[in-house]
Amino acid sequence: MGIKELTKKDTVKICIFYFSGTGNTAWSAHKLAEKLNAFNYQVKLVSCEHEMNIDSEINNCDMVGLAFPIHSSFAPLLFREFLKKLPECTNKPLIALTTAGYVAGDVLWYTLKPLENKGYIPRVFSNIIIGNNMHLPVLSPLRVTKPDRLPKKLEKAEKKIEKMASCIKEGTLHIEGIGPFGRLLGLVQRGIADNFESFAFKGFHSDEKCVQCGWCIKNCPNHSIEEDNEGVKFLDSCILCMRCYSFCPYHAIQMTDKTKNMRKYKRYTGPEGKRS
């Protein structure tokens, strides 16, 4: 069933699967659901971190939504693994958004185009620019977005999401990031990302402020943090979602001793000052 035919149904069911490290994508996915619900769509939000019957969720919806943050013009590894589990279907309309601090490029098209072979039909893809959540030595020199700048950015992002919802309602084909600039940006970032990250990322560790409260262990989306005799241990499976580093209640997580200087290496506070 095409997206225009769906608009004629009394009730259109949309399931939006999302991953959010520090809250930008969760905020965006909830805003999109809010605006689609206002159009009398029936929207269900599902975090890919939770246990679910993916086949059942897909079979019970008319349209599939996907939402994730950009990681160097890739989807986060955890979300890429989730996408592999999506079942085959027949002409299921696909909508998607990605969140970024500055620019997003072609990450949606690059990541989701293979799903066409499974029967998902791209309809509305939008890049939502909110805030930069990563400032680390060498790896990411740009400062995180300051809390006082977020309200204006969120206002612009909400207008973009409203446009996305209107495109979905009207059945308009709208794919962002596939122009020459978006493609070039994606190629350049993906070309250097893996090697540069392995060189520049020194891994996280906890410092003397750690009280072993367990927050980071409980909230790590990739189960990459464990407790040991010396406190907490950070495994090599870290996906750099920045959740533990940003939201540790005691600011005890560091990447090298340089990040102890919190005047320089400020933590991202998340949209509206909320955790994901």
Ligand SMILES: Cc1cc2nc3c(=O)[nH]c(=O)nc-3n(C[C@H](O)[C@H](O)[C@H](O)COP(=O)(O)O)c2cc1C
Second form
Amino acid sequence: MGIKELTKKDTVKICIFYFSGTGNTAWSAHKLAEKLNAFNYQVKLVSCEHEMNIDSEINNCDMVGLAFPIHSSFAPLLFREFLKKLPECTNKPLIALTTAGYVAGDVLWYTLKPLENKGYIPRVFSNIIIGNNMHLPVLSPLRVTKPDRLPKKLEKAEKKIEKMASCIKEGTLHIEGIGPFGRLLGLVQRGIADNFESFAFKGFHSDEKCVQCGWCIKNCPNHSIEEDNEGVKFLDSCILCMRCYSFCPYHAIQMTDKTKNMRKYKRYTGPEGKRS
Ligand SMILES: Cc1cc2nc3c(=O)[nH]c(=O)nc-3n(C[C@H](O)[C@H](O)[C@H](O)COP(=O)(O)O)c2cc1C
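Would you generate the structure of this protein in the form predicted in complex with the named molecule, following the form predicted on its own above?
Below, the chain from earlier opens the complete complex, with every other chain and molecule after it.
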């Protein structure tokens, strides 16, 4: 069924699958759901970290939504693995958003293009610039977005999400990031960071403030943190989502010794100002 026909249906069911390391994408997906619900869509939000019967979720919806943060012009590894599990379907309209700290380029198009071969039809793709959750203490003192800067960014992000919901409602085709600038940015970033997680900095470790409360182990989306008698261990399967580093209750997780300086390397607090 095409998006135009859907606009005539009484109840359109949308299932939005998302991954969020530090809360920006979860916040954006919830906002989109809120706005679509107000247009009488029936929206279900599913975190890809949770157990689900993906085939039945897809079969039961009229339109599929996807939402993920940009990790250097890629989707996070966990989400890429999730996408591989999406079943084949027939002409299912696809809507998607990515969240970024600065600029998102063509990541939606690049990541989701293979889904066209499985029967998903791209309809509305939006880049939501929201807040940076990433420190790069090795390369540069790139700062995360401070809490006092967030409200303005969230306001802008919400307007963008509102526009996205309107495009969905009106059945307008709207695909962002496929102009020359977006494509060039994507190409350059991916050229530098091909297979980002395998080469990127992974120096996460706990310091003397760690009380082994287990929060990081319980909340790591990829089960990449373990503990033994000697303390907490960070495994190579880390996808760099920044959740443990940002929300450790004791600020005991560091990237390098530099990040112990909490005045310089403040942790990202997320749109809700608390742990996701
Ligand atoms: C490993 C990593 C790479 C990132 N790369 C980019 C990037 O290339 N461009 C950008 O604007 N933001 C980048 N960011 C920032 C995040 O995309 C942004 O803060 C996002 O909204 C986080 O979403 P979340 O809170 O749902 O995890 C990166 C963040 C991480 C952790």
